[in-house]
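Read the single chain below, which is given as structure tokens and is the form predicted on its own.
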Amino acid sequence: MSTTTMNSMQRTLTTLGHQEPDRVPFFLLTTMHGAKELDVSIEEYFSRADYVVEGQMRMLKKYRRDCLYNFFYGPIETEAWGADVIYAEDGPPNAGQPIIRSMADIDALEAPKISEAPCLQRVLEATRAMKAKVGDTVPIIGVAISPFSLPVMQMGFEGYLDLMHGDQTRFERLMKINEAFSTQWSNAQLEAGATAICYFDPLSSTTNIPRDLYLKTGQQIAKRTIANINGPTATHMAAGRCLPIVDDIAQTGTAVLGVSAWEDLAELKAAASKKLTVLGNLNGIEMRRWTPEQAELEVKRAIAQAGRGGGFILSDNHGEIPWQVPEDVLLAIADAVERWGCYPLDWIDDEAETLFA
């Protein structure tokens, strides 16, 4: 237990060591909300690194969160490969037509060079600027889509499943190319100032594939890729279930696991005990309809389920707060963390019956 106030980096490192910091670390993973802060469209916001930096700094202060997030949007990686990005006025940008339209396209596929991809360079520019502003006081979270999950955007879900089950040679070639790209992209972010890499791997979730297939594919790919990333990683299932594979994920060398709201947080914390720090698991979709009072209750429940003993970072369950979540709810979440997240969490025993009734 800490009796002094920590900065965000100290707080996070303490909980990663499975010890109790001064309070539960709070990673509010807002991305598009920066456009609201600057009163510009989502497309314009992500077109400039300085906009993203300013948005992130404003949200750091407003919501008293414990990290900066260099994530722009999911398809930024396939954009670097030549794919289109489809922008919306009130939601995250989405991937356009797949760059791999037939199995044969994989034979001539080459990964883009990070230095020649303007969209990726904007992310690196933003990361360097954030690092210059906060130094080592606030973790800066970089993002890379796992080599195993990236093909969902590269070629579409159906085509990828056909590849995975029907053409092992081309599947292995695509994984080799993607692993090299993901490693280079991750390390470029770390060199620019990111503290850690969020390794998004939703396809590996038991929501999407059975455990035996994960052990043959996603886990082996994660082991190879994470071993070549020059910094700590957090594996995120992007709202997918993972309880049956917690031990398997720990074997990949990752330090943190982003978990789903559809599984019991207390069970996840117990399964991850001393092996992984749990990140989660407020329901971002339901958050759109929460009242400030409900937001406080959900924060209390999450902290009661997973907060004791460290090894827990409060966040949402998907890795991105929806555009439609109102500011008063986000402020209520931040207020609740400060009110109920301070160690020791002695209040839990007194309120357990009410919280879990």
The other form holds:
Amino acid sequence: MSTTTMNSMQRTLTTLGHQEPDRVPFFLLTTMHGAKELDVSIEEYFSRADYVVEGQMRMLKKYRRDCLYNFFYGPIETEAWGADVIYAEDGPPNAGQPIIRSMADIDALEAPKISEAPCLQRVLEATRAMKAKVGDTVPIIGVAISPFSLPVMQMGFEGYLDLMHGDQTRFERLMKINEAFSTQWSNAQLEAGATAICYFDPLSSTTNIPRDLYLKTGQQIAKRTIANINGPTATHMAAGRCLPIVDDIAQTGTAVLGVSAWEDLAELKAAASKKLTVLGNLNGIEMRRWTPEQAELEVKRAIAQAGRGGGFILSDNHGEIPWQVPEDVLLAIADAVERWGCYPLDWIDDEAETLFA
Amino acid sequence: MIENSQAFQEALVALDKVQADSLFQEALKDAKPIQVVEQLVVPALEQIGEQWQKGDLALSQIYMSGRFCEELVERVLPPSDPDRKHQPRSAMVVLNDFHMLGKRIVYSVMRASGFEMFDYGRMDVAQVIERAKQDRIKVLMISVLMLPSALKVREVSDALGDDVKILVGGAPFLFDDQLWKDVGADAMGRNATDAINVVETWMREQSL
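Return one more block: the form predicted together with the partner chain, after the form predicted on its own shown previously.
Every chain and every other molecule in the complex is listed next, the one we just looked at coming first.
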């Protein structure tokens, strides 16, 4: 196999330009595993920016991945709005009681100031420290929950669907508030040193809402928000389907699309058709029980389906590797990327039949 | 035989409550409420569930149609109605995590299909074990969104033993089709109508 000649940033930028870099970029989106590295609880780990920086740096080296990830946990944004965070010993923190408990609460809702939210400041501090360590050699991926998807945590999924289908005025007010917050939060991360923002928008997935509703809501909100974010974005469906709306997502101005294990990677790559770079789609839930051999096979399959021509970053399908995925599986994935991800990917012609039998 | 199930389904998917209500009322002119539920509502919800499974419909459409059907059925078939199914004592719970939508959808669809069950809301392992024993539950339906919560089903199944049938559902089980066996469940449902079919099969096979 050929040796690598690019650093992670060059590799990633090349694939984003729909050219073949030296090797398929590998975004292993581990978050909680940093606590294992430091031998502290998940709650303790996320309580300190320096822990997260150290965890991310160790995982960068150990798993030979091509990015740093400043994502702490999903509900960190609603924490800034005043919600509780419920920690677990063996999984990601959850959002507590919704901050919007009746639709009328939206009338008086105000977004928090980022400068006054200690939890968000912790993320920015971690981002600055990561940037100081890697400069422009490794992409630092920041995270913002989309204004359209954030209400699932702000008010619960049921309440939000009822709002969306029943109270247009309050829905629009909530979106206006969230768009301003999401833009400020994204730009603060970029100013702190994030290279790009992962715009998590699972509600827009066709798993969750139909395309016609997306075109009227999630897509319009994404267009407005992404236009105001001062850097590149990667839209992530967090395991939801998106094949029927790939073109629609491309129109929002995003550069990358994080896709589901439920959809065919080759079809997604074809649909993205040089308009979007595809990020995905190893099954993080199944990964828990993969053998190293299976991990290698899954990496080969993904690369065979989407690697050629660039425009592809190997990652999981959700944007966060579950706590239960063992280290030997992650190492096997990393080994397989190095073994099978180097361009040109000529081995695919010889093995395609076996891989997809 | 009630026709118009297809039209009823289309009205639900389009969130056209007026049209769905009108078709429901029309069916009631010639059939008993339980027949309307079984021949109009259940087939429509089954189709909608299957289409979601294939990726052709969205969760929001299932949720809204389930909610609306529940309202329609509630009007003509109140919870105490003797025509509601003779079924095992059943309960539904969100185990350990805080994501309630999946349970809400299955609960709505099952009630719209004539089932009655306890709604335990959100509970941790100890709470659900205690409550299931107290209520002498025979069928326990567990909904989860997070993998750690799914793995906790094992503790529930070990504690309740063979007397209680456990049916699980939720994203981790959809992403890993072996997981339900790993955690000691008796079955998994990929959607709400799967849940109905599993419970009905258990009712037939074991006279629960």
